[in-house]
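First comes one chain, alone, set out as structure tokens in the form predicted on its own.
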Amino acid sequence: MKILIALDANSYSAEIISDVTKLAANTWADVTMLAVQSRGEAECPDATLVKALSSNQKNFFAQYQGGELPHGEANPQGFMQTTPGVWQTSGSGRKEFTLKIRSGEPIKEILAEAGERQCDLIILGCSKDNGCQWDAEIDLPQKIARDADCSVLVIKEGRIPKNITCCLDQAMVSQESLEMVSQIVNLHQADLKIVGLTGPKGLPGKGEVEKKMQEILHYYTARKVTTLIKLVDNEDLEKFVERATREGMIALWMGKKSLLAKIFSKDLIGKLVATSNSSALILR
């Protein structure tokens, strides 16, 4: 697994990083944290940011004790030049981590390299007011779920879920979702409620709906994951997730060839993640 950390120099980002941090744990993930600086300041890394990724790294290693993270530290002094306008330090180990700083568009350069190292989660956080924003950016976050093309992680400051929906399309949703839903409700303790999808469109009927979410309850159950099962029309979705971001975190399943997608329009996703009354995570 490959995580790529959004940061700046804010207070919500500092707070993501006990999550990255048990998350990378439990994963055994690639982890790369990644800053961006306009490119006016594009000669050398800018150096507010080299400190914040200092701060975040030592706050990532500080919360194990030595030999417990595959990853060993990088050297924040030791940022060279790959590119123009792209610097990196990487610490030895068993798996990579690494500090990056690119220059240019934060969304388009949270992106690039999210493509570039094949990613399989982006993670970030966001202001608790405003509807969950960057202080340099507007709409990052939205953005950043909205078009990625791997699974994105939103976390909102100070909110911490009690309990989570997620909304699968459960005839075509990846075993890596559901691992990765069993990590997020393992990380905050959370009670969990799988909301199957049914309607007369195109879709399976409701015994073979039923049949299939008692699947992922067996599959949950065995992870000892306290879960419940929820059955919505497809007409009925988009009210009832907006509810649900009002409750805790949403999770939604939109891989391309879920039935969500066709659903759920890119901009809605968008303003989910900003309405969501904490976490939002949206897989792929």
The other form holds:
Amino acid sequence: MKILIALDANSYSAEIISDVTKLAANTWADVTMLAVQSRGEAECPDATLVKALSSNQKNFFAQYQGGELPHGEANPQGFMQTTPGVWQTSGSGRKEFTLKIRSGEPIKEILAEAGERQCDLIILGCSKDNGCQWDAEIDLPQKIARDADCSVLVIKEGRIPKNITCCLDQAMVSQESLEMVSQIVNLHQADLKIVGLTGPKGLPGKGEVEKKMQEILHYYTARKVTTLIKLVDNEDLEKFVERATREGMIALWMGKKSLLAKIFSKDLIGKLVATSNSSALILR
Amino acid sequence: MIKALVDLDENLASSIALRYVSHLSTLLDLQVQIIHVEEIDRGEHASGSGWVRRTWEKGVEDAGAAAIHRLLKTEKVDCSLAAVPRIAIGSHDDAVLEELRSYVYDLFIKGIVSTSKVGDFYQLIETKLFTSCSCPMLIVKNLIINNKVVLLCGDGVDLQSLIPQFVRICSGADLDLELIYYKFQENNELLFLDKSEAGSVLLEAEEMLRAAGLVPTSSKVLSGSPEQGGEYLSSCGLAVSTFPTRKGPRMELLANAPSPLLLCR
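Okay, that's the form predicted on its own, but what's the structure of the form predicted in complex with the partner chain?
Below is the whole assembly, all chains and molecules, this chain first.
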């Protein structure tokens, strides 16, 4: 698994490190901490961002005793230019750990990095003010969640979800997505709700939906995760999701073959991230 | 010993019900009988009589028995079953009611999958099976494994009916018992009001439980929407009330509760 952590120098970014560390430790993921500076100052990495990445790295490794993480610390003084406007420094360990700074427009650079490294998950924090904001570009989290090809976890500042509602695609549920949800449930000791979609409009039949949910239920029950299940009619989905976001974290499966991707427009994903009361997870 | 009849099919709801029964048997002294009904459409009936019909019925029965065998094998439940599953053919509700009448059960158990439509719960409650069932009914919506039990009082609940039946089924079990009086109110969040808001209902219920040797750990008045009340019940292993005979706040609360529901007569 490859995790890209998009960071800036704000407190909402620093706050996600604790969650990220646990996730990386539990999944033995390759980790890249990425910051983006504007292209005009591209002669050397921005000192504020170097400091922020260094501080976040310190926090990342401080969560665990030496040797417990499969990652090695990178030297924040050792940023090397790899291509014009891109600098990185990596630690040595069983799994990759890289601090990276790219120059350019933040959304474009984050998406480009995720694409180039074939990341499975992008994690970013956001300020809770006015929905979900980033300093450099106010609606960056929404746009990343909307446009990324991989899964995206947006963690809202200071809001720990008590429950997680998962609208998982019934036609195809990957092992990775189930595992990712399981990790996040464990991370927050949250309650898990699995929602299956029913109704016409190209959705699988109720029997097929139930069969898939039975498999999911068995998966989580075996892992001792209390899982509530519910069938939601396609017509009621938007209303249901709106309510679920008020109460906790929502996870939506939006893979290419997903039926949810057809039901939810891209703009709605952005809206969901903005209006959600706590974190949002878009599974792809 | 509680004689329980579990209505099963080869589906998600039954899978949940079966696993919940397995958990329940660790708390209660249960004797479990499984029933499965093969419902036949009019067009599917054998046209013949005598040997032809008997052979056809045997085939349908075998198919039903195989389905339940597969379910039991998949779920690997850890509870003792009374005898071989009873397989009936015909109208589902009639067949189950016939079994309930013939062998006098203390509890009827059925799994359902919650839906976003409250009306689906009303429809279930209004079926012939539920309106005619004379023993307490346990509707298993989710697999919630803990010993927290909530008794819902107020809004038409007859304590003289609720508590003796609950005690009959659950006495001797190690339960974390909570009394709830639910008041419908559109609030931003669920509120916990003073016990006096329930009048004498909670005090009377406490007294009756104490007389039966059960001590509730808390008594609360909940005020909020049925959705908020339902959310509160999501952590409870069993919610107990009387069978709702009319649409109202309590019916809505029961429809929204994800927990297993024990409805007493």
